[in-house]
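We begin with a single chain expressed as structure tokens, specifically the form predicted alone.
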Amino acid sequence: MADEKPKSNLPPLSLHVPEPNFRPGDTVDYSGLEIPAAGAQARPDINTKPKDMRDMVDDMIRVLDDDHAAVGPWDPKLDDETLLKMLRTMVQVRTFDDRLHRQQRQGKTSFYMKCTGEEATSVAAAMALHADDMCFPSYRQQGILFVRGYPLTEMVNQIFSNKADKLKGRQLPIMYSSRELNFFTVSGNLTTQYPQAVGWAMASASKGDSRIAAVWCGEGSTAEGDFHAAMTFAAVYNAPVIMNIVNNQWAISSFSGFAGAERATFAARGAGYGIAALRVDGNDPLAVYAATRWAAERARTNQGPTLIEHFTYRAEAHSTSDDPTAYRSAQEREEWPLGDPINRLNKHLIQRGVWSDEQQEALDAECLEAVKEAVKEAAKNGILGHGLHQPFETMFQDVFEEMPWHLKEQAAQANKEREIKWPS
């Protein structure tokens, strides 16, 4: 009853509110973070039952050791050409991010999101998939488009929402889409892509196709209902899908503890559903590639879905609308013990004797020039506020094959009001 007094012999209940280890101004100490030695993780067969590999959810797959060599059973044994392509693509992504972030600060677009420090989770993963596998990204997987050869100028057109934007200004900047490259439209609504990916994978299996699906979300998004609905369907129907959780430690202003990180790893959520699950060093491109390839082989041979937690760090702000100095220590990025994915692959290639600091400088310069040229070309089609945008009537198009009467009426009314307000 509402007026009933608490029992005097019971302790009062208390609520736990997660609190990050470090706040602005704090000294960062990651000594309590358990990071296993590279190469120490066993690589189970792809037909291993999920219940027999539950120890993987608390381990961490690592390939590159402290001497920058690839070691252990998860070493994917990639050739120099593939590794150099991986390095080049990650550099392209980071250079693009830096340049387009600057365009937002100059007022040429309204919004931008970088994936600095997380490039391996999209680039290395995409390289381990087939080109016709369907990808359902979140908003930090632009690396998939780079791997699959999407033109830089087209990406900038979308960011500028100009007259050449193939999405006709209907999406926020960086929310790309490419049917041709099997890249599902990015959604600003968190984790909607998870049930969509599982549904697509189920459809592929029901048709007897050979293509699989891969989907990404951040660790914070695993608290959404869509995530758990997708996990249930994937487990029940043995869907051929790879479910990636990019655990970059932070949502826009709340740390991973609010999504459950204090209780268990995010990979453990896979084990709870009876799904094969791996936990991977997300800043080790070779480990990401190897884990994705393992999961893809598993899916293609009807062994079921795999959940992969990529343990990484968001080095920059959540977006151009965010200021991380307000809620986390500036030392976190500097002290992050798993390093930087580009630097780690660079040092590995130098260790292999196929790369040098001079070649890296040349690559950086080459990528910067390519991005500058793409921005210059896209700007010819208009930037934010220039007025070189999609025709007014396009906002009523492309929803129905034939425009219904009520949309025709709305379009006519909108045009009438537009002529009154802006007769010129």
Partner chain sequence: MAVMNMIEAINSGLETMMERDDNVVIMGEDVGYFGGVFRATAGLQEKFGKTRCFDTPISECGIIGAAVGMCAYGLRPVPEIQFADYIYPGMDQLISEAARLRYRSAGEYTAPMTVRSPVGGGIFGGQTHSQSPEAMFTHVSGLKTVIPSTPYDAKGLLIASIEDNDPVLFLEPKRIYNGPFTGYYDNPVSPWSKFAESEVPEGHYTVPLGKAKIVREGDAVTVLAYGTMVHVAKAVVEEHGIDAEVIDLRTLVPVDIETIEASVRKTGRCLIVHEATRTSGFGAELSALVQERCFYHLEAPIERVTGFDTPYPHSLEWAYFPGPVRIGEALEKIVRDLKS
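Just so we're on the same page, rigid core means the largest C-alpha set that superposes within 1.5 Å between forms. All values reported here derive from a predicted model rather than from experimental measurement. Numbering follows the first chain given and starts at 1. First, how it differs from the form predicted in complex with the partner chain.
- With the core superposed, Lys416 shows a C-alpha displacement of at least 2 Å between these two forms.
How about the form predicted in complex with the partner chain, since we already have the form predicted alone?
Chain only, nothing else included.
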């Protein structure tokens, strides 16, 4: 051996285990967080080679400045109508989340997940797509359904897992599916939708179609092998797909450092595969819109995949099963330096002169009314665990297209058991 030093002369190694900056009770100080000025980011031509825009992975695309004006080359220059729709949709989502979360707390269902603070990452993104582009969401992109006009009552039926639930009470609440709206069935297994979206995009391309795919996952979920499979396939086949990473800083109790955020941005992953990658202020709806639009144009012109990191913050608990005060400082949310997407768009519209506090109040009230109404309607079809569920036979349907003998036997058994428990 060229040089075989005795072990003992070498300094001891040590294991680095990441630790978030703030824990419960800590005072939060975001001064270390680099937030570039709005409007300061160049907007590369959509034909730019990924390698020639590599530095964008460390930047952050921002459009709304501190005075609530839309500035810089990434300003999507949307008309009032579109912006108002965007605001309304985000308010709908937040109102729905609040109200349905409360339903869970009242025992009407088993589970709920909010996307509070992250509404722009699905609403603005979906608005920048065509209605027939295919979306592969994680469990926190209910915003897409609102953009595409899914009926609120259907959503609540699903959440209540009742007899009118189109998914037949089979799925955990919020695991929606809508083929009609090009919204893929949500999976409980993280990141599985990533290579699926790429496969869909490959299929669309191979058929000479013009529809593209978009997919979302959390920053924690990027650690799964499926993420890598998706990136590799997207790179190899130049698939027309937009891959969104919603970096909301937390994965249940684990901060983004456990997905690698201490060393590189999540947008940087894209550059590693030679995939165009953008990093966006995820609480700036205009920036999200503009970045998605850029990526969509690229995909639609056969220039392949784009990875977009949305830098945002999970304002509330991971889910109803979780209490974040056990692991993070409550101040984190309060002081989040990128603000709140609804607030920011509201301020922008007011600054623009097309919106007012009164109008906002009216909108809030109207949205709440609509959700209350939907909850009331849906509750007529039953709430979880209170009898008005789907018939027992439905449990055996859709395992296969046709029911094989063993499932028929088991269905008979289930019905027999029902008769024993509740003689008719």
